[in-house]
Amino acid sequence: MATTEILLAGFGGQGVLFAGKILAYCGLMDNKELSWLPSYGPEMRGGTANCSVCISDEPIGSPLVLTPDILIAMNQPSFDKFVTEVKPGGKVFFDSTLIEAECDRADIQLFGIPSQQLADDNNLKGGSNIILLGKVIKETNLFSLDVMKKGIEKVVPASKAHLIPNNFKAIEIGMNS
């Protein structure tokens, strides 16, 4: 692995900038390089929310990503927006319980799962970004279980550390699905 440009995309609420920041902190335990870069409008829930993550062996010249090797989509506007600006050769996750994805490229990959669906029927309120996430390292190979299940336990304050086994149990159901 050279680079690796990920945007995370959403609405406020969805636990983008939070999916962002796990796999910032992942990259850091596998001694990377990285960038993480968030983006919201102002309001806090609702309003659009992005996040620009770059994971290297080397150094990173800008954390903007324009041109992703990873799009995780979480809303029909977001897939919209930035399906078109996916790397040749890149890769696609986004909620299908969400997103009607039409998309007529065929120099990039489509990993569609129902992820809001699946943390709804698993009572895991607010899992499906670490749904995505499951997928997103099932997929790519990014990073082991392991080192995911580590940034999780970095990422999620103390506050809510009650909430760490809910979202290994998130993780395990992308890898699965």
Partner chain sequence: MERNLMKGNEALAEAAIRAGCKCFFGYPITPQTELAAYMAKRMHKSGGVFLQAESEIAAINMVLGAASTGVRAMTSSSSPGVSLKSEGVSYIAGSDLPAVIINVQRGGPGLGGIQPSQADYWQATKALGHGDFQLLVYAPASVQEMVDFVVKAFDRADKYRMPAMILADGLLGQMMEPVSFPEINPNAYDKSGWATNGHKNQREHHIVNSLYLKPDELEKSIVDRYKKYDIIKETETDAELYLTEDCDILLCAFGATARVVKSAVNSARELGIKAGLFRPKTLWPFPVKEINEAAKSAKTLLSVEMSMGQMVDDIKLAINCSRPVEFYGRTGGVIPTPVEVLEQIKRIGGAL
The other form holds:
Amino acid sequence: MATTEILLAGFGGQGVLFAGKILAYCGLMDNKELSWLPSYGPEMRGGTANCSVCISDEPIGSPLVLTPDILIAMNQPSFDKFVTEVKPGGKVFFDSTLIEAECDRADIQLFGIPSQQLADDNNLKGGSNIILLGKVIKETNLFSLDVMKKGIEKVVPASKAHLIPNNFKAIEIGMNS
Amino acid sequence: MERNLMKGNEALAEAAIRAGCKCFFGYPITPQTELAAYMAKRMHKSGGVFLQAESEIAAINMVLGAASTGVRAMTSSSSPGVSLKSEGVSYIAGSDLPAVIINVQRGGPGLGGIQPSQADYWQATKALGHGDFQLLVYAPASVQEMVDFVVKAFDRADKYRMPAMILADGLLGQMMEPVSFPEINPNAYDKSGWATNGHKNQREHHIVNSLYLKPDELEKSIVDRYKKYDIIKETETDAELYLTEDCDILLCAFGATARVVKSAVNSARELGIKAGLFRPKTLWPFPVKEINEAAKSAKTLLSVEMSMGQMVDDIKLAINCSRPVEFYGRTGGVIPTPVEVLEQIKRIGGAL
Amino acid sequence: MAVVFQRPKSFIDIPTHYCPGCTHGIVHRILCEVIDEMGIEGDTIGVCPVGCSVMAYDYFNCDMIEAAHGRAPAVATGVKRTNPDKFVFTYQGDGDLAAIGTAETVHSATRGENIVVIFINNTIYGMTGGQMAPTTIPGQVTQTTPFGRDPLLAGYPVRVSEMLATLTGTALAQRVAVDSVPHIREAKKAIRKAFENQKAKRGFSLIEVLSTCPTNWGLTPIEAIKRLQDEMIPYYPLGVYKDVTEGVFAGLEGGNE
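Show the form predicted in complex with its partner chain, please, because up to now only the form predicted alone has appeared in this conversation.
Full complex below, order starting with the chain above.
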């Protein structure tokens, strides 16, 4: 497998960095090389947040993702800003509750699901990011469901272990949507 | 060995504790704050001292005090804070004390920015404070090297009784990568001949001092220190040579930039351009032997840095300007991209 | 024949570099007497400042560290935190403690660092040749206040004992003088108390010592003593400004232990 470059972007508080961390831990559980790089600074405080994740069989070069293979966009500005940067053949996953996808590129695939709505409907507050991850593993061969579950178990701190089943449920909803 | 996923800043802290660091004195500054936070959580539990000082100046002087008693001590900061520490670093060097200083660099000058930078190369390698002195400077390029070099820095600082610096940057500090912690059995260096920890009426009193009012005495102390530096220059250099055997263009980069450059070198090779990478792991001492080995077949050298060009000077000196040395850099917190670097390689490749 | 007076053992028997009539020697001596009487020379680490007492490390027989200008309390903090059972003192002048090192002084006090700070207040920078100090009295002529210190231009002096007495971490703040035998005996008692505080882990102890600088004041030693009595003591009243006998952390639990 060549390096898969993933960019996650959204508002601060939507769990963009956390979703990225889950992917990173999946890489760890899957014995891959990987890197996770957050944007940092004042933008963490409720502004835009994004994070770069690289998964590979080879050592990772630059951990900064500028032209992603996979874009996970959780708000309109992020979608608009990064959809033009996606590599040809790349895949874009976005929350259609919050994003109107205007894109005339024919060389990429768009997967919009109403993840925010689905999270609300299923009483999974703040689960929109995880629902999108479910869609990612369904539409790509990045990780198996088994690895994804292991990644979630690893990243959720022991003090919040009771939230693991909800995260599994969110993955399932994403895979089925 | 078990792989953990950690931020660079956290890995630096954990490695220091495992290397026998018994006290950490620091002051908050982005982008190294996770290091201090980690120390605050772990240090007391491991029987050490964590103290948030009132300033960077106080922090480095607390390190001086702790190091004077023979204890492994460390402080960390980012560029503007390291400038404040420069006074203390000079005193530590002048007093022949071991200590480890971390610089998770950000853009300068002045308050600058908070994004990654390598513009403190000169400060670290040439003039981190007044007077004739050097400190060991290690440049990690991965979270794993953050661990390995901290362990080494503590060891060599003790061995040579001098300050050692980890010159990292915001990208390395903030990123997470898999990291393993080797079994660490820190060498025990005998400090009983100089440590000021109370003489118990069993020896002469010790004095930790950098003041010599008689010029010939000060000169002798410095000349003696430089004899030690000569040994270090012979024995402590370290570098990675990547695809340099047959290279026409030798790229030179350290730290996070070297990762970007390595990607560009790989792309260049795919295009049939013979590019190679020289990555110094020690910035002082600069790996002179190693770069000359790496540059054997090179027609042109290209230094890539997150600055306006600082290491490039050492490269010219190291190869005695025997080949053209070009420079490409981004600064102010902008990280060069592999595509940009590849363009530079293609430009030079076309000219060869 | 019984010995009734001798040099303290912890006071190394070499000539000092201090000017004739300077009172540093008196303070060194009573500090060493305390160290000897408590039998703690082998467990004491001193930290010197930058200023006239910069070379005091050559005079005290305990382990000594020479700090950068103003940083002695930070250095002492590093020593004490790693060696909590040792005795640690700093010996600092007014420029060192109350100008360039104000932050280190205030914060080591407010943290309740369990150290002793001996503060020599002679209202002038001695080592550099007689410039205005943070404690220079209004009207006092120095090299950098040639027409006398004018508060409108140079501001007011700092009263260190009073200032540090306001901090919770300060266990003892006392101003003494070394102008007369009774005052010298008082000063020694205060220094002893500061070290006893450290032994009992009571917190930060400051002893401010009003001292003379005949050379830079342009006075004879006897005139200098008179100036101390007539001008300094009225401006810097002697006395105990804070004394927390039960210690500044009494009743608290936690910490590193």
